[in-house]
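Encoded as structure tokens, the following chain is the form predicted on its own, with no partner shown.
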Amino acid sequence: MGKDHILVGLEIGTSKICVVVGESKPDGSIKILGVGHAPSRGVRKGEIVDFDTAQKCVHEALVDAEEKSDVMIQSVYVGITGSHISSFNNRGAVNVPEDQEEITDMDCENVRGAAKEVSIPSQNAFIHSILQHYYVDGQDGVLNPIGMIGGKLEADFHIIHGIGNRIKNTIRCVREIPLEVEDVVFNPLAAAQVVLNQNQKNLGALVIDIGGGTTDFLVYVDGAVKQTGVLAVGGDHITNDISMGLRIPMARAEKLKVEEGSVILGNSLPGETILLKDDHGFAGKEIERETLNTIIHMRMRETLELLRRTLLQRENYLDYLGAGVFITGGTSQLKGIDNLAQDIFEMPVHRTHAQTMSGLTSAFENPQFSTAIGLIKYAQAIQLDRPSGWLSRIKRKIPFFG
């Protein structure tokens, strides 16, 4: 098994670090090797807040997948979030030179360039820019045109943006282990990647991961990246409500979560109820399901709203996703979330993990490893295209990352 052929993806998740491991094949499949995970600290809402901690149980997480795939991991394709990332459409346009005979890789290289002569805040960095459509001579639908004949060459780009101190917090706690960072992806962009196929992405479809403490999102029109973003709440504001209103210590709460809970009401029976043992301390209780039903549902109802709201502060891309809604994510596991969905959004709405994998079936099918996973086919399709990713892009520029 060569080493070129090993790809690791690795998300510093607000509730979890998830580790994938995984083997690129000549086919263009991946097989899953292993998959390690730790309890997260020291992380809030998707960042780092506390350095050491985070980096202690990012080691765990490491060491774990390690054991489990056999394999030494010496670097990792890195997932960020956080509400600081931004993202907006742009146009660049630039002039093929008269003595040029057709459109070269150089001048896809300047239009990209261009799209992004725009301005965004001082201490923001570019993440991603990603290719919507080119345009020659004002001709649409041009998919690639090296090679054409043309006067002028535009592309429309969809471009990602955040503090970029922040990312290099995270990118320093990798490389701090130590370990090479190939790369930072926007989380969604990489679980866009497995849960959904070519033909949804032409039929337009939205992507829902929901984390512990961050709701990402991403827009696909036509094939085409249109609009992503970050709530700053996830499945964690949920375990807090129900701590704080049913009076329950924290990890009490999160098991009733994951274990009784639902987003569906009236499906309880008159006065039905749920006992909570005691144990270590805890006295036990007994509380009626459906108020714990309501506390889960109102979270949930309040954030799916935000993000409809979110999505048609700019152009309604709703009307134009045929495939309709993808969920995934820890919190996409909730008792009939997509039910709530579906009301929300008024289209299809799909709970879905990591498709046409092969490996271990548990990890591709556990939609909290979607995004870990997708950093890994992300990897594989970049890497024919080096180089494209954040790090190479700076790396001449912050001597930090020498």
Second form
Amino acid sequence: MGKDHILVGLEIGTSKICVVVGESKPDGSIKILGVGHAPSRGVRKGEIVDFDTAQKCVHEALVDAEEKSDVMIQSVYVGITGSHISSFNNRGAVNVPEDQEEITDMDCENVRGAAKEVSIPSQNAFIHSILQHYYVDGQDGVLNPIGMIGGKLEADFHIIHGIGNRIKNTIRCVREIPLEVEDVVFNPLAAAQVVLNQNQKNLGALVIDIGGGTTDFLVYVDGAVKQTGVLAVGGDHITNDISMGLRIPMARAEKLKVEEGSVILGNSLPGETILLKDDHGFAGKEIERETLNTIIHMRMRETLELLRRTLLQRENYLDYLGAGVFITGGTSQLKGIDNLAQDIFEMPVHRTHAQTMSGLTSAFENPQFSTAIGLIKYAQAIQLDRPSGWLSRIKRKIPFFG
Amino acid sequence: MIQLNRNYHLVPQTNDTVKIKIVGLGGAGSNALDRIVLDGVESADLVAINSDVQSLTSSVANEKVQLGREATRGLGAGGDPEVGLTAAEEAIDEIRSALDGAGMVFLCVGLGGGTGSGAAPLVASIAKEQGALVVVFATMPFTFEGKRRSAQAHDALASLQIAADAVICFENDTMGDAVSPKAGIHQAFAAADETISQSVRAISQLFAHPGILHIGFDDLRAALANNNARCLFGHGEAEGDNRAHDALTRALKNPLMDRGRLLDDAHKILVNVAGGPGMTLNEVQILMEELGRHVGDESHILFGTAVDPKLGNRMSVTIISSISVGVQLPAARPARITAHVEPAPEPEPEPVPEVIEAATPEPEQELIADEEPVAPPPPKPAPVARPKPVIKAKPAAPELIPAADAKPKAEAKQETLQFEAITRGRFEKSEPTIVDGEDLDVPTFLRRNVKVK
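Complement to the form predicted on its own: the form predicted in complex with its partner chain:
Full complex below, order starting with the chain above.
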């Protein structure tokens, strides 16, 4: 890519909507020009439930981003999540025609098609098929088979799919603003691009993105995506638990969680209380700190244990995580969450945010923006990958359009 | 280099040894027969049997038998299996002579109506009497045709399962799914006939061309051995570079396969891969690996492969299996069975279950076991044509027990239900997140019964 290129990532989250505007430099680096965000309404567990309200919020965030970055936003990369998204690994195989010696890029396309020939529920659509490794005549670990001589080409893919109509709804929400949607990207895939560096991907890493409505995760082993998933439990659930357990309004519970909450038990003095102020600043209800922390701890422990069980269910990738666990997303700011995760996963846990960017440091040092920044990085990667020009762009139209 | 004649194992004469007769019985049966003729079938005699003269004259079969010259006077059986049966009994000698000398009889029949449901068991047993292997291709009526028809169809199916060597059962409901909702109704029925025609051809090929890895009749029976089963059938042919993959995709596209999803539940799956002399081991391997992904880990694959020079460059895959649809039948059956068989044991356990949930299943099972021998002996009359009472008693045992088993269990579960409403707070109206049976929207401390405050 010869010239500077403006890329925009849009994440429609459960608690906030954020738009990150970045500039892709010819040398492959990214400069963040501005970040716009707006509180989100009409989104539950990562999925739009109130179309009009959500659209308004997206619009607000866009205007905010345009003001801050001084860029007219025309097209965006949209991050998606939701419990309807699932994934699996699959191997595709094709025979190289006998009259042809070398493996061509056509064969690589065919093998991708073959890997997609699996039964997914009829209402589902493919979101990503991510290449892991090629095999040529059974020889494994081939990274680029084009030009090699072989008779049988196989490839492992990680395939992510979700309910087509729900994805379409998200796209429609954005297109009606109106904005062009360049592509939809599964959230953790985007976040992992900026949270991890190549070395960590090779060593093996687990990225957990705990947002407001969902907890998304992704496992990298040997530089390839091995497992992804969504658990529809997030920070909202903690707030809801606090609100119900302490009988206080949601807004108050949210504030209490952010300001006072911790997942560490036994750290408070016996009988230590937090004084809740009412709307006028007068002293209101007294709450025992240990009670608050117990509620948060139980929810977080359950969520992370569930995650661990999910990861162990298929293949035990936990043994291959040389670089450890990386927690990001808004809820990762919760006090003591890294200690709890370390306790559960029994390996080093890092709280991280987007790395190695230039521009607004305040933006990428906030774990809330990992996914939106990741979308830009992801966009840059696929644009470098694919030849530019209008023809190729038409060829690669997103299947959800129309 | 030593060159082996690749075709050494092909014994073309085998075609002559087994004489195949394809019989279309009733209206639906003759429609299917017409379709089979259209698609072309090798070395088989076609016999149409019907009570309706009009449809019989329009049939393309080379042998025709009219049922019930006296009983129905050339009209149909009017949806009454009893009439269908009397009509068939009238023409029993003609049926016998029509089926004479067949080594294998494929009986295509639409169940639910009069002629099909009534005469099919009789025709099947006549064929069996004459020493032929009998494979029945039965279609079950659409649900919208009414409960009466579906009950008649199930009765006939049960008798057929005893009278025939193998029953392949197609459900019109699932076959109807294959055609687009906008397609005309004749297209839906045509699709059903096509599926039957495909499977008849595929199975006749299976036996006509013994393969390198041979699939025998025993394999077919094993694959279809499920009682009350729904048949999974798929057949695909393809040529070109990717023919292995394409053929399998086509086979799985069959509506009876549901894109291979149903294969996961099947215990025994019969797979026959056939191709021209150019078919390579590698291709078979790719195909089987791909198929393996659709199949559960525990299922048994009965694999056969054959080289058929007629296929030329093409490759064909046939998948046959069955899964039991335990939900439907037991629900319909026990009611009738209880009415027939047991006047005494029913009232006894009925009032009790609420008190002794855990204990009830065993005594009840014993009760049935005791009852069992009493029921079957009396009905075993000489005419093979009316095996119905026997069948009713037989499946009663396996079906009634689960039904009786399930009842007390469900009640036990209900008692543990909390009557206090479980609150989900702000997630009240959103889609629940349920993992391992736990509703994660309910606060963890509530689910763990931890006291706060």
